[in-house]
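Read the single chain below, which is given as structure tokens and is the form predicted alone.
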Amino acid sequence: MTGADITPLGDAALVVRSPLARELLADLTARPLSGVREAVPALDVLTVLYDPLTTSAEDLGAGLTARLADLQPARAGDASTHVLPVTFGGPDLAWCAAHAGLSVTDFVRAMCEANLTVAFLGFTPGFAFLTGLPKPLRMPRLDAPRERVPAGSVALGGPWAGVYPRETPGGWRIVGRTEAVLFNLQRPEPLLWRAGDRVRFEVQR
């Protein structure tokens, strides 16, 4: 099965679409196809970049359709599940609840039933796009940047949610602060989480 649109990008890169775009990822990590030189994982797409002095268009579009065919979707079983203890209170949490048209509690509440998934990690060491947000808590991202988001802010951003793992610019709206890790050098394993990992939130007590 590949139900896969691929496409070019210029003269060095193939655009991948495929609901299987997280699973062709983990498979070019683990087995690297020749003059691959970086894999760019988004919501159901992955852009693929390669050395055209190594490989062409057509020859690694083939490797990776092939691919493909062999892929199955990632089980259930095969992911972790995250509860993390947020304390609700960001500064963009009543302006978000208003968005939302739902009281702050309500909105709280909703956060906290939301089952998300890490759609894919990146921006910084450890940030992970959590997907999976119901429609009213879908926030605008802020119109200008903040220069400075303290690490451990939950945040919202267009259909995404996201906690920052340490202290970087940042332009979506942050509703509340967790004291979880999400990247740590000294542990075996640095991520909290993978790709395809469920996430929910709740209250801290």
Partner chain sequence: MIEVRRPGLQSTVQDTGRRARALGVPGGGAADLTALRLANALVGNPPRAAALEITLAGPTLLFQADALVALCGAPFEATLDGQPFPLWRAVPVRKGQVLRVGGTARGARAVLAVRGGLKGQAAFGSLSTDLRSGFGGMEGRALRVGDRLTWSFLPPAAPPRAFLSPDLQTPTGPQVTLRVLLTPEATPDLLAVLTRPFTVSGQADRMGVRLSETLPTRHDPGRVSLPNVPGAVQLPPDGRPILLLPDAGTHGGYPTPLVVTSADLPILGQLRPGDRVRWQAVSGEAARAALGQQEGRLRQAEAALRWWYAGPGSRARLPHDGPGQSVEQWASAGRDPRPGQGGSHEPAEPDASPPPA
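Given the form predicted alone above, what does the protein look like in the form predicted together with the partner chain?
If you are looking for partners or other molecules, they are not here, because only the chain is given.
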């Protein structure tokens, strides 16, 4: 295999590391490869889960390599933009502002000026890993995760920003809260966002 970095993860998945991971997912959705059960994206990563009785790691790896060779980077033209109203004031807001070397007011302004992108969905239904945080806003995760993070919490962890769709455990630092409904099975589109969408925070008034 040339060009692509493809490694097995157990006997039923391959991890494909490529800047074209998102394009590969779209391609596999449009033209399924034999034996592929589903493909799960992360940042510049696509994990392809397959049926080991239908295909082998070698054959599937070769198929994926061939697909990648033909792909072009997609233009980010048709992505939606979501503006989320946030009440800033989470339990870690002051800590994060101090860590960033900013006043709370300036920290909130910097949060709202950040142009974020949905890198991928995961963790729990409706949760989006938001990329594009300027360096000072990148926060170390908590040493011990909280057992309960309230639904709607806006949080920072490593290079990511995120919003917890419902109460779950979580190890990111909470700086605010939004009323936006990220996940609702009653809607025709249960999830608020898709990979590639743009996101901005604004102060809730």
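Heads up, when I say rigid core I mean the largest set of C-alphas that superpose within 1.5 Å between the two forms. Since the model is a prediction, treat every value here as computed from it, not as a measurement. Positions refer to the first chain, counted from 1.
- In the core-superposed comparison between the two forms, E189 has its Cα shifted by less than 2 Å.
- The Cα shift for P52 between the two forms, taken after rigid core superposition, is 2 angstroms or larger.
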